[in-house]
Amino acid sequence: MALQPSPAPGIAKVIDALRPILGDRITTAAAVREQHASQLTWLLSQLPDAVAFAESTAEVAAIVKACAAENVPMIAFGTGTAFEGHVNAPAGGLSIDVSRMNRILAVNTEDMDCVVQPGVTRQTLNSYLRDTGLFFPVDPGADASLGGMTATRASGTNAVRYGTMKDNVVALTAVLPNGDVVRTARRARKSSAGYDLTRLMVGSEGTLGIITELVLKLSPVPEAVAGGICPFPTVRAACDAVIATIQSAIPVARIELLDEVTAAAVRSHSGLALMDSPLLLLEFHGSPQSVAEQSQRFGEIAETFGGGPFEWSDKAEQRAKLWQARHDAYWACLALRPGARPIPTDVCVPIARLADCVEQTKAEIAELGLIAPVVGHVGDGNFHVQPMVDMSNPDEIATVKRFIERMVERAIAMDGTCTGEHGVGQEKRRYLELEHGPETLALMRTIKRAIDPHNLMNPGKLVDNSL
């Protein structure tokens, strides 16, 4: 279901001002506006008044200046894969779609970096890089735009070895709420010159500006890759094996948890021969000798926690099927309760508290009688729960909302965070003061007011309390 907020005052003047620049690339068509509201959450979709398709930094600047002149809200849009209502338009306004800004501008192989526009997706970039010996490692699963991944500080299956977007964005260009264009840094890998504006923009969720260009760090394609599956008797045993693996300094590239519910769904969906028990999916990068050694060492650790056998392979085709099945877990779990709405959410805790947090969350799922599969990028303490909700049942909706609240409160009590990678958007704004405290939240609001005094950039998200 979608809501249409009252049209933003001044939107007609903005459309008239931009028509000579954009032509038919600015539209008020209902179908296009619906596509540019949030679709992947239980929040109602809130449609923008119009959608503008930009093709350059200069066009984004012109669009922003036109909106600023009329105090019209702006919402940046990449591919729309975010889960927490990031692209909703609670105050109406203009959705600025950057998906046509999809050029790879430069690849500097000797420096191991590249320059891209924000609409380039991670799969497109890695296909382009195939013959260079380099790749971009951040892999959130969805083929998200790199601009959107930067705005939400995305991570994914490779984060335990290669880091998140904050570790892989060297510099960026952004259009500020008044239409000014800024570049946050040069291509040097480190600098002590001034405030770290790159990190300020990474994770700002479109509330401080619209990203129009990115300098990204690239990584060498590993000489050899090995990976496989390891079953465990319980989720706690699997999590304890993860903790021991990380503490043993084994340089694992991916280490993913599937609980028994997810494993059964993925087996049915993918056709892979998976056991209906908690599983760890692993991958190791390095030389042929090192990946074999790492695989053997992990197998020994798994045995001490009742896990195994760890079946691993260095065959690319087998690994590709395994990770495709992992990335399809969201869709696989839809079959667990046909007609129900999946509500994905995530938290992240220090690695030593991972087993406690997952085990307590699983116990509450069982107590409430929910169908809520659990998966996780557990190498860095991040896990996801996907309750399947009958949206026609108000009591069930209320139960799941309370469950998510307790899950977040539990993670924060363990010195964790309300979101490891989904971001805040609309849905998790309520937890920021609990996590950060009033003084830190006040500082965030001060930054927002300083850069966006009229609250035009993605209003109603992150730290904004005006809606």
Contents of the next structure:
Number of protein chains: 2
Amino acid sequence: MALQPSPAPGIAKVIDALRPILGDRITTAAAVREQHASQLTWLLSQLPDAVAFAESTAEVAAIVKACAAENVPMIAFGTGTAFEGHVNAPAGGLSIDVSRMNRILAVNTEDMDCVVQPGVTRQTLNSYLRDTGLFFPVDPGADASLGGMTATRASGTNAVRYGTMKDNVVALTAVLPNGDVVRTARRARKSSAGYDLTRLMVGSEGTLGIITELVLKLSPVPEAVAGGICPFPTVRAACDAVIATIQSAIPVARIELLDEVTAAAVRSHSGLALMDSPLLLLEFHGSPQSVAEQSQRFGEIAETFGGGPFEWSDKAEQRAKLWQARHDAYWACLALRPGARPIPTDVCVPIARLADCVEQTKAEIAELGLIAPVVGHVGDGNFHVQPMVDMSNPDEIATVKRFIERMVERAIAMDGTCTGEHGVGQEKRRYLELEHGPETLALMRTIKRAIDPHNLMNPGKLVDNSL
Amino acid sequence: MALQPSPAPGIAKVIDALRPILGDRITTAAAVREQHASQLTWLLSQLPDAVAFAESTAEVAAIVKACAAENVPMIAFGTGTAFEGHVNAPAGGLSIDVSRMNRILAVNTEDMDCVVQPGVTRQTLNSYLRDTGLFFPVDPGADASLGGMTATRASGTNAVRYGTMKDNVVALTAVLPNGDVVRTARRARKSSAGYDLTRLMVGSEGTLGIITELVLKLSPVPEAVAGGICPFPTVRAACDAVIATIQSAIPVARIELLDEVTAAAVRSHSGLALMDSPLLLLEFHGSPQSVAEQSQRFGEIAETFGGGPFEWSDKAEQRAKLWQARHDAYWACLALRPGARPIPTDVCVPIARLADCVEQTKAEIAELGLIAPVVGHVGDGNFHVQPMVDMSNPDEIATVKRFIERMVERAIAMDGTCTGEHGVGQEKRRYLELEHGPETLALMRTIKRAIDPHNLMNPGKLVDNSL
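Alternate state requested, the form predicted in complex with another copy of the chain (shown: the form predicted alone):
Below is the entire complex, every chain and molecule, led by the chain shown above.
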């Protein structure tokens, strides 16, 4: 469903100004505008007035200046795979699509970094890197653009070992609301030379600047990889095994929880022989000896907590099947309630509270009679719930909204956050004051106002409640 | 040598206002004021007008509000071990000493984090953690306060494996220039809920807020540790071995370069049997099998580059001696030129340029006839030069100043930074525009102005050239 905001008053002038530069790369075609609004959840699509396809930093700067001159909102667009309404245009304006800025500009193998444009997707980058012995580890599931992953501080299954986007962006170039082009840092691995503008831009959701180039840290492809599945009697037992594993300094690369609901869905979808109990999916990176040793030690820990058997393998084919199944969990879960709409949401808590948080959330799911599979990047204390909602039933929608609200409040009460990796967008703005307190939220707004005084970059998102 | 700035006009009123709260914990005693100015290098000491010893966040907030009311500058003080003039008071004002805020408030072993006050030093924290199986890895050499390490984005020998302060601070509490107390984030390991205020404060050198509490990430004490020394024929050969080691995904915990000058000084000072050639000092963390495997593989790589023999050990005593010697390098080098003052400085470049940068810098040292040992955290591309300066010789001082200037320009030309870990303070302000460009520096100043509009927090540091 779409909601058409009133057009931004100056949009016609902006289009006229940009036409000589962009030609038919600026358009008001309805189908293109629809495709540039949020479409993935229960949020209403809010269409931009026009879409511009930029092909260079200079073009983005020209577009930004044209919009700024007419006070027209600007919304950066990569692949449109964010869940929380990040690309919606509640005040109309211009969607700046950077997906055609998709060149890999340099791979510096000795420095283990690369320079890319923001429209390059993570799978494209990793295919390109195939023969270098290096890879880019951040993996949020979707084949998202690296610019979008940066803007939303994405993470995913590898984060327990390799960190999130905040740890893997060395520097970036962005166009500020005033049209200035800034590069946040040099290509050195570390620096103490000034405010950390890189991290300020990572996770800023297009509200402070539009990212036009990235220097990304790469990691060496491990010599050997092993992985497998381990069933547990309860979610709590699985979480306790995770804590013990990490405390034992086993450098686990991935450690993912599937609750019994997700496990059943994934089994049907993938044909893998999985048990109908909570599962941990694991991966270990290292030398052949080391991954064998890590796998064996994890198996022993799992047993201590009543889990197992831990079936693991260092064969690429088996592992690929396993992780494909994990990545397909979103799709597999669609079959749990055909016709319903999945509404993915996530929270993150200190890991010692993870079992409590997941258990209480699952108890409420049962109590409310919802169908809502749970998966978790449990090494980070991050988990996702994906209620399957009958969108024709307003009562059910209201129930699920209250359920998500309570889940967020529970996570925050446990010193956790309203979102571990999906971002704030439109939907989670309402929780920021509860999470951060009024003074901290005021500081965020001070920064936003200082950099974007006319609130032109992605208005109505993150700290802006005016729309 | 000391330079007495004119007292800040409102200081008497601030002292009167704070006396009822602080009693004799606010003082104008000359000896205390001297001890609270920069004293470590060739920078003139610039004394604060008074020093306040705070014991709680509430007291810091009261102090900040009193200073703000009278437009009196505030300079946060931890242990005073920064090299670039960070604690100097060029406009007078109040030094806010948080060293008595030295309590460890919580250690959450399952979450692998702790909550500390900013005056706790890293050695105190690690002693306290001794029985927990956890440790705090960031190690800049000096037993600095954790608040100061956060404010200067410190790193050190372990950073190649465990990261810098930016990677090991989960959240922090700070008092802003307006007196607001903000907590930057929750205790969850990751979050996408808003601007990354934690990283904005890390490295802000007391110019945006005064840190009053920290949540720090802890790491499991490795089951086994091995380490040793490896000689190389040239600095370049050592650097090439470092690159190959890291590309091979050997998770080296420490990899430190000592040039032949430093090696000789350390040998005299420590009594260790070292060769008079460039050396790499290494440490590996993991299981007993894994550290043995890592050591052996490194030895093979070293040999490929003409290095070796690599003598390593997993005996704690031998390793302790080795790292003590590395940490004492600063002192050992004093003996190279008795009576001279060491002027430590650092830069950081992409690792592929490290050998070039070190070689060119050493060639210039030779050409100028300076005594200037070189050590490097080479896994990060970061190295330090410590010219030994005869402070009675103005020509020599001028020569060394030009030498440092050229070293910084060289690093920046190689896409590096004017400082990898020492920070900007007063001395490196002059390089920020060259490093970042005017637009990026303007963005930093926009942020500073927005948060500290009256320029009261650590004026004359980082992006402020007005003093």
